[in-house]
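Here we start with a single chain on its own, the form predicted on its own, put down as structure tokens.
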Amino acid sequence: MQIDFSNYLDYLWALLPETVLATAALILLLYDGFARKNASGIRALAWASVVAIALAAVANVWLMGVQEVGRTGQIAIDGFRIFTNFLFLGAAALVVLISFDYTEREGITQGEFYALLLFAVVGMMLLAGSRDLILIFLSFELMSLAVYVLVGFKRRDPRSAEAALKYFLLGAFSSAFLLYGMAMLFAAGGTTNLGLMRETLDAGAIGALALVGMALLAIGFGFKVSAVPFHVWTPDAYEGAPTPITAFLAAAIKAAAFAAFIRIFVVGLGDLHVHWERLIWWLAMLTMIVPNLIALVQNNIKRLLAYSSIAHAGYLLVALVAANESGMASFLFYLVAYTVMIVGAFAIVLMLAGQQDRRQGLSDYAGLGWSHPWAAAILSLFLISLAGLPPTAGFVGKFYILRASVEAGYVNLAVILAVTTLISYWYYLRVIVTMYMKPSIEPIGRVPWGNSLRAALVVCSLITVLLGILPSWPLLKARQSVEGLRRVVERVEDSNPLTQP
């Protein structure tokens, strides 16, 4: 099938995959407006809303057989949106799945959780695949203020509307920086579709609305992907928000700000690479060295984790500096791997929280080996994994960025990153040895171990070891899926003394 957008009857085939979902979210809320207001009633949306994600699924498989007429279009319709859309839709699965038994032990009787989940995957998915300034903007917002409010779906507790409270000031305020940024890159280059923005801007002679447009987006975007030193909402945010909610935070939230990232600056900026690398390679280089010397001395597991997560956006960001195709590919495939690492540690921690998130502290893992070896041994793999030792998905991924950093010649960021991974290893393995090495003070009791959440840790704890195991088929997924993005960077060596080991 073909699609032109100049027939705007076209969109609607264009955005299948967010209309079902949008559609499914609508009917959640007319369902919960009429059933009973039980843990039953709760598990029935629950179970709509996986298969919701399983009916937009499909939709994007209909969407690859899909060609697209001219490359103007607000929507676009390129292996890199299809990758993405699969990867935001998954993370939703597992956080359905780990939110089960959390939301009946923690008396979540709101059925709007599951509608507002679905409603922020939507967002999620029109910021991959837009290819406009402005909708991209109209797509922060939706994520953001469903995100907004499940941060603090837990209203009786401080925590949780001191979190919401933060991220939501935090978030406006960096909304602000995207959206003055980009009425500047309009007024510089008279349009906000990013392909029509490529050709009109001149790199060789950029204005000064250009220069300022590009360093307040990508202050807007420091805020949203947690880079240093943007990322002070996220310890407060992780902590308080729901469990379940901090892992779609950590991964899903994350994944979906760095593909906007790469739409404005590798597709509509890639031109002008030489004038916004600097900036992005400084992010780089204070989002891995600064959360993880922090993250040394932390002794609450999700503020660790939280700390954590802004070091793998530093990670991230190099394989954004590199902005090759080697190092679209290692960013596609590390953003797959760190989401099901950051989301089977996050459903172990949910599991062993206990009642209202009681159990954060770090000593509350002594003797965790003995008591409940299961439990210690995938979380001891997914903190592994994080730390990229083989043979795990971390471990892979953070290989290809090291090497797709060293093609673009960033021998520095290279350098940097097998620095601070060296690091890391304390505080990972300081939780290893104290789930093994340490008495326990306060043995934990049972704790659940529902069907929805033992699918959800088999996926995670299966796709870790696989993906370290045989990375060459999904790899070469994600380096089929950036070909459709434009290529940047025709770069003189000598010209850049970044770029200079």
Second form
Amino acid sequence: MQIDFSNYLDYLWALLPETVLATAALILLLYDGFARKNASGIRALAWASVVAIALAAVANVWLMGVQEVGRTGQIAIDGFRIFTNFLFLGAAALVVLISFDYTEREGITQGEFYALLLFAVVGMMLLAGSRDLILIFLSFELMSLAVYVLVGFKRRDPRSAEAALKYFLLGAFSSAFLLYGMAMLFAAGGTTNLGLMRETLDAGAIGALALVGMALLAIGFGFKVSAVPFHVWTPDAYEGAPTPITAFLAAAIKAAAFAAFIRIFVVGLGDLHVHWERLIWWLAMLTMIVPNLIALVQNNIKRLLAYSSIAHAGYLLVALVAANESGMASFLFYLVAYTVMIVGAFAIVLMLAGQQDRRQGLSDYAGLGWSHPWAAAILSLFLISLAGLPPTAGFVGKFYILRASVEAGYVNLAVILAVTTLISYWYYLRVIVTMYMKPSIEPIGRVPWGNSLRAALVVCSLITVLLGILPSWPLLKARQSVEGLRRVVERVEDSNPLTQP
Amino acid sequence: MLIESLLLSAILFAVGVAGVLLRRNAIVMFMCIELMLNAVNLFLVAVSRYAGIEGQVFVIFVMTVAAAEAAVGLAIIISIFRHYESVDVRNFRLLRW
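Having seen the form predicted on its own, the form predicted in complex with the partner chain:
Shown next: the complete complex, the earlier chain at its head.
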């Protein structure tokens, strides 16, 4: 099937996964109004949202056979969008699976939890697939508004409310920067379409307006992906949010913001690379160094993982600065690896924390290796992968990012990446040492592991190990899906005088 | 007229940024964010005469989003007021490193 947007019905086809998911979320919300508010009711809603995510994934598989005409349609139908869609849907499914036990334990009976989660995923999918500044802004807000509410979902807990307020104020603040940047690019390029903007913005004759616009956009995105020095909200929001939502924030939200970052900077402003690479270079460098140093002194496990997730944003920024095809491919590969390992780590933290999320200190993990050997072993696997030691997904992902940045000529960034990775071993291994070598102070007692949580953990650890051992097939897929992403118009054929009549 | 409108929008935006950074009342900070959004709206309307009609379409969407954001933001501020009986962000210090 071919889509050229000549007919309005084409938009419906091009947005089929999003439409399916949004409809399901609306039905869920409606059903929740009449459903009984108890543990079995919320369980049914959780299963319904898993089904909805599966249906959207089926629609996404169908989308793989669809061709788009040209590369300037408002909705992109390319490999990049399909790959990231699968990533968001997978991350959302994992988050729903680890939420089962959490909602039961914390007494969350409001079905809006799952409806908002699905709305946020719709926003993410639109974000990664839109080629228009207006649509990018709208989907950003669709995603963010749902997540502001989710962060503050435990209304009885002052920490949750505080995290929501901080996240909301800084998120809205950064949206304004993003919007001003978009407005300036629109003024400079005369269009909101990223494909056309690439034609109208000429790298040789670029005005101050476009430069300031790019800087403002970089600031806005810096906030959204929590790059240093715009990261101050991240540890607070991650610590206070309900733990499944923390996993969602760290994995899916960050991935979606990065997807839009790439779509605007590498596709829309790809020819202006010389003008923005210095700025992103500094962001990447600071984002690798600062959080890895702060994480060394953290004693709260959720905060430690929050700083680790900021550091990972830095590694992903390196792939963005490289901006070549192997950079994009390694970026997608790393996103998949990072998603499974961070969701898995937060799933363990979620279960061990117990009622009201009491146990979050590192000292609570002392002796865990002997009292809960499975939990400790799996958490160690994810921590080793986050640290980037072989034979795990984190190692392969970092290796590919290093290679891409050297290929693009950013050897200094590659060196910083390697050195900061070495520094980060200290705090990841500190957790593992605490678990296996320190005597337990206050025994954790029995932890009820639900079946859905077990399933999510099995999936996460399998993918973490498999990506580490057999990385070639996923990397090939990632490479195929970014093929031609940077090529907006077939310039080569157009500019060749021999082929012109 | 274009230059004057752009200058005004830049000044409004700067006032908004300064307000968010300097004031410590959550509601005032939120109002300053709305001011920033409206500064962008002014910018878009001003340039849309030269750059194309999409600017005015953009403004409609921005206003809609700002309304939705106000609903969510005020709800969050109310929920935190219930815990602290205050909207001063200096009081909210359960989460810190």
